[in-house]
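Only one chain comes next, encoded as structure tokens, the form predicted alone.
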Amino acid sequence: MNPILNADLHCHSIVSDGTLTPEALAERAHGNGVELWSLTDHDEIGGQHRAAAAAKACGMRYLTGTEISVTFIDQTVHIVGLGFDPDDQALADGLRQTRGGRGQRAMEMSDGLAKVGIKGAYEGALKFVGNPELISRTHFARFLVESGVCRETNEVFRKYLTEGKPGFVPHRWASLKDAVTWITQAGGMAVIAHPARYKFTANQEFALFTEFKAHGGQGVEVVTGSHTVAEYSIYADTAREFGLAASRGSDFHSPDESHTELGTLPFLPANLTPIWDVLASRIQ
């Protein structure tokens, strides 16, 4: 086991809701000392060949990646897939189905914002979208900051885009079983992303991990951009309890928005199985 590796296995490009190209992300990661990298765009694998080629050009090792939106107990949970075949048709088809509801949801979000006096939000959000199939709350947040409604994207989410606020529209994503199956049948490993972010009770979280593992899930993000130091320890214990491999990733989206830079996280805690050890044969 080698937990002392600067692996960043969670970030986003313009193919989903990031602001940099896969090539720019690869250069940024390499410049920050990342040794093993993965691009994990939301519900999309269209940037994988570009990312792999860019990593190779930098002399950096690469794992294919994606982040799938899942509905579990009426909450959105994210499942990262790593080390899969980027040309797998069943995975591509499943992600396409998951993306399909975003357009209608975006129109409903725009209507909700219009009711509180914020006009043209859909068209404004589209200006920030690299892939219209993947329009998301992040793109609306960038529009509201640009138009002066809020000072920063975090303020937008608090005031307009979370449950009970004018621009919030729930969406039913893939099932946990579907997401894990798409990843594993494509030769990859499924990982629960940033588990501390979900507002589950202890029993609900136990149900998530239990069902995830029953469907073939094998990993959990222990060290990630939104976790505190205390949460690193909590989810290291969870990884050991459920026999899951441990992953590490910044969840970097943008130089102007992300509070955690690519490649700057602490190393994994000791006595864990790093996911890159399990996926050694899939590293490019």
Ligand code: AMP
Contents of the next structure:
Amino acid sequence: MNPILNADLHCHSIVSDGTLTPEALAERAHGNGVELWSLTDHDEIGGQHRAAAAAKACGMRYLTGTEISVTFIDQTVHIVGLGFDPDDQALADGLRQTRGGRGQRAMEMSDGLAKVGIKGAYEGALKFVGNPELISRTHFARFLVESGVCRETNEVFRKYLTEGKPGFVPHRWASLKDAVTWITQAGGMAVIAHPARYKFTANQEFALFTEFKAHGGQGVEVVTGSHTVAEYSIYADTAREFGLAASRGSDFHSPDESHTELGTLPFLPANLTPIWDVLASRIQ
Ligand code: AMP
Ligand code: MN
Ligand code: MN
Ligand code: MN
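Since the structure above is the form predicted alone, I would like to see how the form predicted together with the named molecule looks, so please show that one next.
And the full complex, kicking off with our chain again.
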């Protein structure tokens, strides 16, 4: 295959913090011209068999996917896994362990919000949760929009859910090494998600890429809904510098929120190895 492929290898369903079912996402992706798709729910692979079957039903190629939350130098980094065996036990166990702290964290977030006068946020957020093991900041954001505290989810994150704000609770996620290892030992490839979103210094970012490679990581998202056009070029250079394959994905969550639509991003820049070339044997 080649870089000119409408691959969308990053999006979320109701199994994590998206609002559509795996089936509705598959149809939407296919309708938008996606040729190769992956559903990458946060810390979850519970939607993988449904997504693969739905992709097959509309004649779209599929790679298994997930997006693992990792703590690296006190920041949350997301590692996308692609093309793994969806029935791998060690991967399932690792993800279950990663999801484990979310319930307690959510109650603490709710306590923080109560202190600034927002009552019942835990129960309110729960109404938006599709998977009881995966309550996320996104569900709180939807509740705060529904209850009129903010106009849209971006505003909720800015005012309430990011570091230093009343609903923010620091959390320790998986280690970089564990996340990369779970994915690769299950036959998949690990990809650094939306690198421009992190607030690392140049040295810290270098450490992230260097350690990721050392643990067996093989790809980086270059074209993502989280990057500007200038950032496509920056991370295309980073991919070449570190010898990483390049990925492309919208990070679509919901038709009602200001996220990039499935299958609508520019193609990968030239002179990169597309991750789908390296994963050719894992495509269903
Ligand atoms: P969590 O895993 O509970 O920390 O939630 C992280 C999720 O929150 C991300 O995957 C995004 O879907 C969402 N998110 C993070 N920052 C923002 C933002 N500024 N605006 C909207 N959604 C965001
Ligand atoms: Mn999300
Ligand atoms: Mn992410
Ligand atoms: Mn995502």
